[in-house]
Structures are given as structure tokens and as C-alpha cells.
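Next up is one chain by itself, shown in C-alpha cells, the form predicted alone.
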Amino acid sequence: MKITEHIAKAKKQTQFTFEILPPLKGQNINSLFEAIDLLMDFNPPFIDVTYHREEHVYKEVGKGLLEKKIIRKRPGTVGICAAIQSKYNVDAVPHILCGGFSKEDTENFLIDLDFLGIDNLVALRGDAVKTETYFTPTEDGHRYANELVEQITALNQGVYLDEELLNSHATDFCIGVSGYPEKHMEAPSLASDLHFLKKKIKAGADYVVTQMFFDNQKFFEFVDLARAEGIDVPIIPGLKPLSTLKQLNMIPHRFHVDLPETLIKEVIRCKDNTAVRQVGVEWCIEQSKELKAAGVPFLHYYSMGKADNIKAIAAQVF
């Protein structure tokens, strides 16, 4: 079932949803399912599962030689999705990448989903690499996340790279995009940010899911200037509890977001990562049931492979 509908189905009740990491290469399956046992009693519609593209690394061969190496330090997106939707008869969401595809790629990729009957995904542009300052695309690959909706978009039409196919097969997916409620860290302002969404928007996706924040105020701040824009599919607003010290400086580093105040204060007292742990467990809370309020179409909360402090919260929403 495509993401619209299950909006359409819930007929304005919040739902729970979340996202979760593919293990490390070397781990198995099972204690990706572990976490995912611990939400299921919240009946998500549906679970994302992230994409990592390759990284480069560099490794001595001798004599003063260095030799590039490509891996993968979290493979295993499209098979996930399948064992979820097959153990858990949840709609699985894999995110899609510009990032290490070329175009060529996207289409293989995007037949293997069809195939599976997943009809959902995410596409987003993807970081840099390590090695890389900027952003740089894969050879005939999109610079661009509205390049990627617009050969979803396509595919969906039955248009595929070989102009030469008859009788083609179309594909039916429910396109999701991101959106940035403090902006995207390369965009000039907000009102640039948005301008690219509507590109998105405009290129076929059907929902916005959003980075993550931690005042909601800036979430309604955003929801209100993408209306005003014309930008009127679903935004779903994501979450993340804090749960270490660490990221009191990591997660605005990484990510690009601010700590209100109060929560860096009540952070900082904490005299050990379980008190750190609590506090992001009730600010979360407090953030959830005001958003549930405003009538938001889903809670999504990014797990980054833990799920003890997401069930925490969603017992005390759902």
C-alpha cells in the first residue's frame, strides 16, 4: 500500500513509524529483527530502511603504493525491505540515492523493487563521500534529488532509459522526498531550500519526510512557509531522541540542527549517559504529543539501530 493511502486509511489519526539502519557488513539479520519486534506492538504502516553508498578507502600495496578500494559498510537496503514485508506484512521504505548510481543503475534498481512489490521509496540526493568536499555525482549519474523523482516519475509512466522498449511495463511507486526544517546545510536560506523542494514536488513526489529538529516550532514555521509555496503534499516530521552526551555537539555538527536551549541545559546537567538517555526520552514525549495534536499524518522517529528509548516513547503517544 502506498504511503498516501495509509494516510487516507488512518482518516486523520496519527500513525508510528520509524526508520532503521541495514547492519554493519558481517552481521546478520537477527538483531535488526530484535529491534524491530520491540515497536511492532505499535502497528507501523510502515518501516524506512536507509541506503549507505560506498566509501573509499585507501590500503599499502607496497612499496609506497597506495591502492583505492571501494566498500560498503552497510549493503543489504533491497533485501531487508523484502525479509520486513515478508515477516512483518509492513510496507518497507528504501531510501534511493543519487549518490553511486548512475542512471542505469537507478532503473535496475528500481525494476528489483517493483519485482519485490514494494511500492514505496525515498529518494534523496545523498552526502558527499569522505574523500569529497562537495557532492559529486556519479558518472551519468543525477546531481540533483528532483532528477531522481523526475526518472521515478518516468518509470511510473512507462518510460525507461532504452526509448526503444514497446509495450512497456509501468511502474506505481509512492515517491517520498526530504525537507528541512532549519534548511539544508548547502542551501543559502530556508527560502532557497524551499524553492528546491517545490522542484521536487513538482517533479512527481507525493510526501515530504523531514529531518530531523528538536523545537517544534520550527517544523510548524516550515509546514506554514511550504503551503504558502503551493508545496500541499503530506509533510511528516522526524524525530530523534537524544541519548548520549556525545551528541549534544555531534547531532548539530552532523546534521545541521539546533538544541533549543532548555534541552541543552537539562543535557548538561546530566551526570551519566542514562540520565542523558531520560531526558531524550521525555523531551521526545513532549515534542510527539504536540505534534499528534496538530493533527501530523505520522510520527517518524529515526532509531539509528536502537529501539529501547523509541518504544520508551511511543508507549507514552500511542
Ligand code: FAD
Contents of the next structure:
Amino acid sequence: MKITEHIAKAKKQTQFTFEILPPLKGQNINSLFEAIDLLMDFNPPFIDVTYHREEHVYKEVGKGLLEKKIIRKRPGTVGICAAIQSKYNVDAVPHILCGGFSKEDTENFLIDLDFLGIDNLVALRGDAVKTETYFTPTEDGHRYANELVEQITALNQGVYLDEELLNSHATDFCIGVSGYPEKHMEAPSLASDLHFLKKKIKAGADYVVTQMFFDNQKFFEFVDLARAEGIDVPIIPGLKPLSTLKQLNMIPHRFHVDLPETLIKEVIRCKDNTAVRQVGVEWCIEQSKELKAAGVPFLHYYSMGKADNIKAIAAQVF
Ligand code: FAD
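Output the structure of the form predicted together with flavin-adenine dinucleotide; the preceding block shows the form predicted alone.
Every component of the complex follows; first up is the chain already shown.
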């Protein structure tokens, strides 16, 4: 079922959903299933699975020489989605990127999803590879997520890259895109970022999922600004509980979001990560309750492989 249909079916009840990462290459899928098992009691209508593009690494090959290798540390997004749909009978939502994909690769990826009965996805640009400062599109690939959305929308109308294909099958994907309550790191302003968010909606996106935030006010203001811009699709808040002291610096650095002063002070007072985790869980419960009271369609949790704290939160909220 499509995400938009899940929203209609829930009749304004907020539902629990979450995102998982594919395991690192070399691990099996069982640890992932164990994490999902912990959260199934809260009846998620869908589970998102992130996509991880290639990385460029340099390996020493002797005599001071380095060899450039292209590796993917977390492959398996599509396989995991298919496994989730068959094991749990829950919709799996793969993320799909511009980065690392030509348009042809994208089309073939979409065909795989369609054949597997996966009819939801989140379309993203992706970040620059670690060895680059700025995002560079793949040759004959997309530069921005709105272009990727356009390609998916075209396929939904039966338009393939090879225009000579006749009587071609139209896919029926429900398309999610990202939104940034504190603006995307490269955007010169929130207004500019919202302008381009609208472009993704005009291109055919059906809903928005936000970057994590720790101050609900930022989410509420973002929704108001988006509505004023004419963005009328559902906006799903993304939440992540803090769980380690290290994240106090890592989260603002990596995700370009601010942490409220009160939260920072509470975390600094903690003696160890067990205490930080508790602070993070309690903060996220408060955020979740306020968002639920405001009538958001889903609370979408970034589990990042740690399901136990998400379970502790969900138990208090759902
Ligand atoms: P875009 O929407 O393309 O925007 C990128 C920047 O360009 C923004 O600053 C925007 O304002 C600007 N812009 C957009 N369109 C145009 C245009 N036409 N002309 C000029 N400027 C433009 N990354 C992963 O690698 N894998 C994942 O699974 C993943 N999942 C994510 C899930 C969510 C909910 C979120 C919020 C992020 C996720 N990311 C993921 C991270 C994401 O790939 C990065 O934040 C990336 O830098 C931007 O992707 P985007 O789709 O938001 O880009």
C-alpha cells in the first residue's frame, strides 16, 4: 500500500514508523531482523531502508604507491526491502539516490522495485563522496533530487528512457522526498531551500520526510513556511534520540542541525553514555508527544541500528 493510502486509512491517528540501515558488508541480515522484531509490536505501516553509495578508498600496494578502489560498505537495500515485505508483510521503502546512478541505472533500479512489488520510495540526491567537497553527478545522472523525481514520475506514466518502447508498463510509485526544517547545509537560506522543495513536489513527489530536529518549534515553523509556499503534501517529522556524548558534536557537524541549550546542558551533566541514552529517550518522548498532539501523520524514527531506545520511546507514545 502507498504511504499516502496509509495516511488516509489511519484517519488522523499518528502512526509509528522507522528507518533502518543495511548491515555492513560481511554481516548477515539476522541482526537487522532482531532489531525490527523489537519494534513490530508498534505496528509500523512501513519501514524505510537507507541507500549507501560507493566510497573511494586508497589502498597501499607497496613502494609508496596507492591504488584507488571503489567499494560499497552497506549494499543490499533492495534485497532487504524485499525480505522485509515477505517476512513482516509491511511496506518497505527503499531510498534511491542521484549520486552513483546514471539515468539508465535508475531506470533499471526502478524496474527491479516494481517487479518486487515495492511501490514506495524516497528520492534523494545523496551527498558528495568523501573524497569530494561538492556533490558531482554521475555521467548522464541527475544533479538534484527534483530531476530524479521527474524520471520516476515519467516512468509512472509509462515513459521510459528509450522513447521507442511501445505499450510500455506504467509503474505506480508513491514518491517521498527530504525536507530540512533547519535548511539543507548547502542552501543559502531556508526560503531558497523551500523553493527547491516545491520543485520536487511539482515534479511529482507525494510527501516529505524531514531531517532530524531536536526543537519541535523548528518543525512547526517549517511546516507553516512550506504551506505558505504552496506545499500541500503530508510532511512527516523525522526524530532521532541522542544516545552518546560523542553525538553532541557529531550530530550538528554531520547533519547541520542545532541542539537546544537545555538538552546540551542535560547531556553534559551525564556521567556516562547510559545516562546520556536516558536523557535522549526522555527528550524524544516529549518531542513525540507534542508532535502527536499536533496531529502529524507519522512519527518517523531514525534507528541507526539501535532499536532498544526507539522501543523505549514508542512504548510511552503509542
Ligand atoms: P536536493 O533536494 O537535490 O537538494 C540539495 C541542495 O541543492 C539543497 O541545498 C537544495 O536547496 C539545492 N537544490 C535543490 N534543487 C535544486 C535545483 N534544481 N537547483 C539549484 N539548487 C537546488 N543520504 C544517503 O546517502 N542515503 C540515504 O538513504 C539518505 N536518506 C535520507 C533521508 C532523509 C529523510 C533525509 C532528510 C536525508 C537523507 N539522506 C540520505 C541525506 C541526503 O542525501 C543529503 O542531505 C543530500 O545532501 C541532499 O539530498 P536531497 O535529496 O535533500 O537534495
